[in-house]
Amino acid sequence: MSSTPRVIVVGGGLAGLVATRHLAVGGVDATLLERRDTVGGRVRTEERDGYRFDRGFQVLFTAYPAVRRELDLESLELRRFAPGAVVAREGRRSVLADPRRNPRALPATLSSPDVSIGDAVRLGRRWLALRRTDPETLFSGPDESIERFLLDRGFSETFVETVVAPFYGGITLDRSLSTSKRIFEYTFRTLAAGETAVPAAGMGAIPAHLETRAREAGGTIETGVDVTAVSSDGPVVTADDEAIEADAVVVATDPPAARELTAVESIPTDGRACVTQYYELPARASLGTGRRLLLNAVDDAGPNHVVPHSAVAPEYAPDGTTLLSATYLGDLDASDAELAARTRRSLESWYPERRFDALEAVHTDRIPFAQFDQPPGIHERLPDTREPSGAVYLAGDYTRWSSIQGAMASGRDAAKAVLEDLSG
């Protein structure tokens, strides 16, 4: 080719940032256009009054292959959750830990009323089987719901309803466990192989890190540019009433916007919603769970789970305070004050020896489209990166599965497809 090909990437989420870096490394003129003032997409952190509020409950699974490939984890100064969780119900709490990593927690785990010896043995067998499995093969073959998958393999209803439902409610935003069992197998394998963490500076440090890597590779990133149309004839991107010609365009927006820009009907637009509310407490008011999640064992009006943020990452809160969050599943009409009252009632039910009058809501995120819905069989129906007509490509977790892994891997896929087609 006589000149360097120009590729426009639309959208500055994880997929777009990864695509931009790989395109620049591949030798093309890669420019990313993001409508917001900062990159990050659905992964972002707001800093205010000494607090760090991630946009909803988000964590990083360090064993994701794309995470290990695309990120310098040491530079992110990760703060790690303790493996396992604390399961809460009215009047009591029980600790569930991974005895492989914390043998001293074995007695407490074995005495838990929520996990039988049989459930523990089945979990161990499942891990041994999955560790020998290529994770990418988990997205092929027969599919069914997480609930059906576990019950058919002998797991007790108590374990499924009180442990798996709230834990995977946090991962899939689907407490009913109607999500594809492929998500359970992939994430369970990942959790057992690695750690769950957040950067000291918040989850927004991840896209900031990817932005730096993309710029260092030679990519250009322009924020505050609103792309309103993408044409395969050219192709041409229309941004702020200006037509920009390119040799290829990668659409890396959220699923609803990507479908509108490309008219690819296989892009999923049925989403899962959630509300995450953050609270401050005095430093002495720790929940006593250490760095573990607090899971709501009962499907009631309370939160699905509570996160002890400042116990995991002290950088999330000013000195002398405790920062918690509670996540509710679905798109709720309840006011911020009503949600705070619900959380207070739940905590006082789980901790009958304590009062939580000092609990004060300091931030609320209402996220109508946190991830796309993933019922059994959906992954065969997801679009390919080359699905749009002409030299237009897709990059987004909706080409793989809804996760940080899916988003980052899709960005690399899209860059690879563009480079192959431009050199062909």
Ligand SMILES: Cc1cc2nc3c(=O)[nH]c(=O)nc-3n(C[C@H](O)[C@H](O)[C@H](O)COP(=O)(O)OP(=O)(O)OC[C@H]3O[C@@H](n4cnc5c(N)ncnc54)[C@H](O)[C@@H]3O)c2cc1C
Given for the second form:
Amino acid sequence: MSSTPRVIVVGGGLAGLVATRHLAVGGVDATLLERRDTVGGRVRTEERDGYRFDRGFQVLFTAYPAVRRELDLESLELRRFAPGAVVAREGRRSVLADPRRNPRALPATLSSPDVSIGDAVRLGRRWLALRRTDPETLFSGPDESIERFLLDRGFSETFVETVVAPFYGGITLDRSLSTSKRIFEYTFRTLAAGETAVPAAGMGAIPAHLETRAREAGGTIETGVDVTAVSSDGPVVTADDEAIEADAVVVATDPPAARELTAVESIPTDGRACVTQYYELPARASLGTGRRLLLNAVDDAGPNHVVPHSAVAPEYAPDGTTLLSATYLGDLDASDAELAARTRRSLESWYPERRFDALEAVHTDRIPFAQFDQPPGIHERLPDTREPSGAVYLAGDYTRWSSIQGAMASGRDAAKAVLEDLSG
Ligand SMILES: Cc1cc2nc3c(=O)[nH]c(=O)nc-3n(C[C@H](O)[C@H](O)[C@H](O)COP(=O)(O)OP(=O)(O)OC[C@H]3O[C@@H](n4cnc5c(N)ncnc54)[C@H](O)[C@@H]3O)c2cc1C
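For comparison with the form predicted on its own, produce the structure of the form predicted together with this ligand.
Now the complete complex, all chains and molecules, led by this one.
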């Protein structure tokens, strides 16, 4: 390279932030343009009145390879969930724990009506089969829905409907389990190999950390800049009515915006939606599940899952209060008050000995496009980072799979491709 090449990265989610850092480390003049006032994209945290509200319930799986590579986990002061979950239904709650990590919970797990001994053995076998697998190979080969995959391997319908559906409904935002089984295999392997956690300062600490690393590497981050066009000629980026010439452009926006900016038709635009509502309770009124989340065993009008945030991370709530959230899957038009009433009804049916009159909604996030839809076979059809013409590249979860891992890995891939082509 003669003079320092200039690379523009459009979009400051995890993919764009990782791309910017790797580009800057690679010696180019890398500038990220983000239209919002803060970076993070789909991973953000709002702080208000001493509470930390992540934008929708999300967690960090510490065994994601890209998480290990891109983040200094120590500096994020992680607060960990207890492995397993509490499965709730009318009049009853049962604990499911991972006996490998918590042998004392084995009797409770085995006496749970939701998991037969056969299901527990089959889960153990899947873990043994997956743990030696290179996770990247899980995205090739035949594909089918999570439901078909599990039923064909002998898992009981009760286990699939009452445990897997709400658990993976929480991960894929698709309780029908019609999502690609690759997501099940990748995340099951990741969950079993590592921990599930949130930073003490909220999930927004992850992009803040990546932003610091990108700046330290020499990258420039500009927020409040809306990119309205990207032309492969040059290429040129139009931002706030100004044309900016560059040697390469990385489009790292959310999938619908990337499709609009590049016209690449293989970018998926069908999204999965959810609504997460946060509630305050007096501290003494905790749910008593410890650091485990609650899964709704029944596909009814109640939430898919309820999370005891302040039990996991006391920093999420002011002293003397408890912060919970309930996540509903899909695009609901129910009002905030109606959702709070539904959550109260569900909790009172799961805890018949208790009243939840004191449950007060303090924040609601309605997220129309949380993840792109991932039916079986979609991953082969996703675009490559070099798909657009000219020196325009793609980064973002939509080039891999919808996750923190997919987004971060895509940012590194795009930076690598740009650096290779610029020096070639
Ligand atoms: C509620 C919810 C729960 C989730 N749960 C998990 C989980 O538990 N684990 C997990 O691994 N993943 C989870 N995910 C998925 C994960 O968060 C995403 O896959 C990932 O953050 C996507 O990152 P990205 O950088 O590809 O895109 P985005 O985060 O969408 O970032 C794109 C950025 O581009 C910006 N932008 C768009 N258009 C323009 C423009 N024209 N000009 C300038 N900037 C623009 C946007 O403002 C945004 O900041 C969840 C997502 C949500 C929303």
